[in-house]
Amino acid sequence: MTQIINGGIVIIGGGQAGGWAAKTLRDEGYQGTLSVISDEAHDFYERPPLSKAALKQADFSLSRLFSEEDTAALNITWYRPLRATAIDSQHKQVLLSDGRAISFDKLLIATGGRARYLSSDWQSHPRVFTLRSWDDAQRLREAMLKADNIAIIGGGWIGLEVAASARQMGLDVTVFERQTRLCQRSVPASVSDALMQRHQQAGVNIITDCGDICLDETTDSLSISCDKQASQCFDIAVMGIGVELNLELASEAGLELAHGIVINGQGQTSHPDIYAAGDVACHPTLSLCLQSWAYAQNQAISTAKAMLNAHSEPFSDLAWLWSDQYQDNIQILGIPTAEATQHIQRITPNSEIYFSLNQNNELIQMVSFNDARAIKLGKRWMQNNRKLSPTELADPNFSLMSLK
């Protein structure tokens, strides 16, 4: 007979979304049983350093979301390292990989995603790495310290961050990107060009529009080729072609899916007592899934409040993400859409800002290199549908602060 444990509020996922949800539930006064199911043995930790400091610094330790004392004070009943194997939405139970079941009053699905591979051959190769967890970062760093060159498969944000870290560690780096430009799905061409310039100046070999990326299975070495380059041997390779969202539990539980798990502004799914947060939760106003540190944190906080108070403020934050590469802090506000009809550059000695406006001169997207204050302004402009002057935005001598 299956052992059934009373779990109170149950969170599936020990990542950033799960962590902030757990802390918020306690901060908002929840005193009942709080259960967290995680396939990692670690406490909640920050993911952004994994592609940067965790690779480059020998003495870098796990970057906790909260201190050990604060985590202990949350009084969490941990189920780790274990996996949730099924959700019985009718009986409100979660089945565990060890055969037990946890009953829930309310459930939060924060299962995140797993690295995507080009094929099973890439996945099984001993010198092909991914970067999703602390353990992944430790294995990759150890391999990078022994390597002279590295192939990055994918010219998106994670691939470029690893490329920058590898160059700073002295490795020869080649980036293979099947799209015609870097980060093509998330920024305009002018930003892709700026990224390309920075990496090429740092000595990275970038091959865009490279067609099929092939792994030579006839040799024991790591030999990679593409339509634009003959086979070349690399010491190691890193997969950076996005993630597969962990939606299987939600799908089998009968929850409504579209890109990710469909939620309302309170994070509630099609089942009244099941909620979703982070990567797997479809943004309630943008109708897409965001792999973003800010979304994982802020939407989880909002959802945790709603789990305790159905009348809480619905989540409506703008899309925002950031990336650190070399000496640049890059911040992206908003997502590219067909409404963006004008693209404007503002170049100063210390920063670069790229604006995308619609036909009414309203801000659709904004990307800044080393100007966080401008992004804060951009958020206000977007929220207020402010009409902007393209001439003023492009003028490096014009004060953006005058547009508060």
Ligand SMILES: Cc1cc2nc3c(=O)[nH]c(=O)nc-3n(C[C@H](O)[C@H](O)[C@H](O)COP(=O)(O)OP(=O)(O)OC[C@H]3O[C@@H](n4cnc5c(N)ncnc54)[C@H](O)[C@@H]3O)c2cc1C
Second form
Amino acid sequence: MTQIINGGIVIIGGGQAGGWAAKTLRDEGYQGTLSVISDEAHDFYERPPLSKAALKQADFSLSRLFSEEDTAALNITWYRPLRATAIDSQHKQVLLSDGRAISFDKLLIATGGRARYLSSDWQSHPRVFTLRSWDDAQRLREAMLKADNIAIIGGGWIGLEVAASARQMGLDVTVFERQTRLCQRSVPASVSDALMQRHQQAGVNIITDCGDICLDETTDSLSISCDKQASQCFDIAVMGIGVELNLELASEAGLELAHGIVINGQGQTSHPDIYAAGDVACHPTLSLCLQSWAYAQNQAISTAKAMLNAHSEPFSDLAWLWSDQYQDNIQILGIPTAEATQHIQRITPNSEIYFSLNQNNELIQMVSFNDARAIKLGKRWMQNNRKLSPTELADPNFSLMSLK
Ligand SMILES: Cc1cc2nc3c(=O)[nH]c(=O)nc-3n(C[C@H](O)[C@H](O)[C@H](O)COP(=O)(O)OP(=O)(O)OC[C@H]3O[C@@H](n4cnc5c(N)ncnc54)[C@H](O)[C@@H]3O)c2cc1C
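For comparison with the form predicted on its own, provide the form predicted together with the named molecule.
What follows is the whole complex; the chain from before opens it.
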């Protein structure tokens, strides 16, 4: 007979969202049993350093969300490394990969995503790596230290961060991108051009609009070709073509899905006692899944509060994420939409800002290279639907701070 354990509030996933939800539940006074099911052996940690410092620095240690003492103080009953294999939403139980079942009063699904492969040939090739977890980063760093060259499959944010890290480690780098420009889905063409310029200056070979990317040998050597380039040998390759969200549990439990798990402002799914947070949770007002550190943290905090108090403030943060490449801190506020009809650049000696405005001169998206203060200002403009002057924004001598 299956052993059923009383789990109290149960969280599936020990990542950014799971960690912040656990901490918030305790901070908000929850004293009951708090169970976390995680298929990783580590305490909660952050993933952004994995494509940056964790690859480049020899002495880099796990980027913990909370210190060991603070994690212990959360008094969590861990089920790790174990997988949740099914959710029985009717009986309010989660099944574990070791055969046990945990009952829940409330459940949070924070299962994130896994790296996508072009095909199973790529997945089984010993020289092809992905980068999602701390263990992935350790394996990739070890391989990069022995490699002279690397192919990056996909010119999105993770691919470009790995490209920058690899160049800084002295590797020859080739990026294969099927779209006509870098980060095409998330930023306007002017920003793609700025990214391209920086990588080319750093010596990265970027092939955009490359057509099918083919793995020409599946033996120990790694040979890659595309429509624009004949077969070339690489020591290693990294997949950077996006993420497959871990939605199977939610889907089999019958929860409503659209891109990701559909939630309301309180993080509640179509089942009243099941909540979702982080990458898997469709943004309640933007209706898309953001893969962003800030969303995973802040939406999880807001959801944990709602799990204890149904009248808590609904989540409504703007989309915001960042990337670090070479010397640049790049911040992206807002998402591209068809409403953005005006694209304005503001180039100063120390920073670049790219604004996208609608016909009413309101800010739709803003991307800054090395100007975090301007992004803070942009958040306020967006929240207040402030009308902006394209001429002022473009003028490097005009002080944006005068629009506070
Ligand atoms: C390499 C890398 C670099 C990044 N850099 C940036 C950046 O610079 N800026 C930015 O804004 N964002 C960045 N991100 C995105 C950000 O880290 C993610 O959006 C965030 O980690 C999402 O948090 P999450 O808790 O939803 O998912 P995750 O952090 O992925 O955690 C989910 C956890 O659930 C576990 N899990 C899944 N299924 C099960 C199951 N069935 N049973 C048990 N456990 C399970 C997973 O193994 C994982 O441990 C980066 C992501 C990566 C991978």
